[in-house]
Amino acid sequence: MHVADLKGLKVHYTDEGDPNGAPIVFVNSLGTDLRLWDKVVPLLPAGLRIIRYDKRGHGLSGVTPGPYKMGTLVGDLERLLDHLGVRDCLLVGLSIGGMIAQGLAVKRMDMVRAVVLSNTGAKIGTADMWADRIAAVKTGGIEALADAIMERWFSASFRETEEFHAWRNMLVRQPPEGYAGCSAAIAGTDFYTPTSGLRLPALGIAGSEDGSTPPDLVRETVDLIPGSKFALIRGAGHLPCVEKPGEYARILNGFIAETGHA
């Protein structure tokens, strides 16, 4: 296990593949840890340096008192990549991870050369909606929201599989303080203006059955970046890298090839 001490926050991460290869960095969704990408990583081209991490309040990383700001979460990733000496990475972010990716791409042009915005938006939901979820978590824990979240995360067919139960367990075992803290960060974020100023290769990926960030939201967000591309994965919900890893990897690998990131 690798743990970086970043100004008092201990961040769990993995650093795999070729240490001298072109870096690709993955940022997880709300309520998941770095295992979110387990099915995709083995399908990536050889020669890449592959970095994953557990964001603040998730997985094996440290939990700090909430609420969190999006700038704090962006800063966590910035410090981790500085710690690892990463520049010119391909940054892949899903859901809140896609928001963190937008924020870092705006802040550190030297650090991000291309971005994949997966199942995300420049703005997700409303402040009132997130306030209700935060209150529910504080009252009844993540379990109180779990069934509704699972319906947004996964297609009906996937919810009938045995694997589904493992993902539900991953969700409810996240620290409630971290889940609520990151929910507050999403509630306070509107990246429409800063994201519209980005000028770099960008790809949006959406799932046709996504109940959290529908395809139109993903397309609207990535369309803010001139020259961007968009891909829809049919039959998948909010986590297409879990439900359709082969198709997800095919789309991602095509973008890697197109951008010369190898």
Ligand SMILES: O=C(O)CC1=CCC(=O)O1
Contents of the next structure:
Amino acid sequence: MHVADLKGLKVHYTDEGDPNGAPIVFVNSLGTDLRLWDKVVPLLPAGLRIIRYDKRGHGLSGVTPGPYKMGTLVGDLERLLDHLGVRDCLLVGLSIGGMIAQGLAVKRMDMVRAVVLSNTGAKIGTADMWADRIAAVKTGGIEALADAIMERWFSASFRETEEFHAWRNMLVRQPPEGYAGCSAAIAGTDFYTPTSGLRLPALGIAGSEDGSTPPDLVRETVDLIPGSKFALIRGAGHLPCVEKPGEYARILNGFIAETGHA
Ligand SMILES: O=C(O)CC1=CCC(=O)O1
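Same protein, the form predicted together with the named molecule this time rather than the form predicted on its own?
The complete assembly is shown below, putting the previous chain first.
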């Protein structure tokens, strides 16, 4: 476990694997922390440098008063990777993490050599939808939304498992200010034009049961990048890295091999 002080924001991160290996950086979704990738990391090929972090207002990182802007969240990751001396990474972003990945890929071509846009979009939802969600969190806390969020995160069969309850607990323990702050950042983001200008290896990953960023949205987003690939994981919701880690890692490892990221 490490904590970096980045312009006053304490950012919790992990830096595992081979310190001299090709870097792979994971960016998690709204309401989750870096444990999101716990089941995928052990399935990655040997020799990579594996970096994960808790974004602003999530997990063990600092919380600042919201609303946040997407540029701030992109800047946080940029500062972390500068702090760690990371260049030419493979950036894997899920949901808002996929938006942060698009933003950083556009801003720092030296830092990002390939992207995986998982369960995400160039734009997610509508401003009204996010305003309602922020208002609900401010009134009733994340618990008030948790059951509806779980239906989007996980397939019906996964919601019957023991493990499901641990992920629900992870969600409701996130700082409400951070959750609402990041929701505002999503509401204010439309990356269709900037993402269309990207020229780098890109892979989209979608879950067939994803109620937040359905497969068509992921495909439409990754199709903005010429030559991109797309993979659908059947029977998984918004967090296929949790529900189907073996399949997720197989797809990711195929992309790692194809792009020669070693
Ligand atoms: O809560 C959801 O609907 C899932 C989600 C949307 C954006 C994100 O990062 O997670």
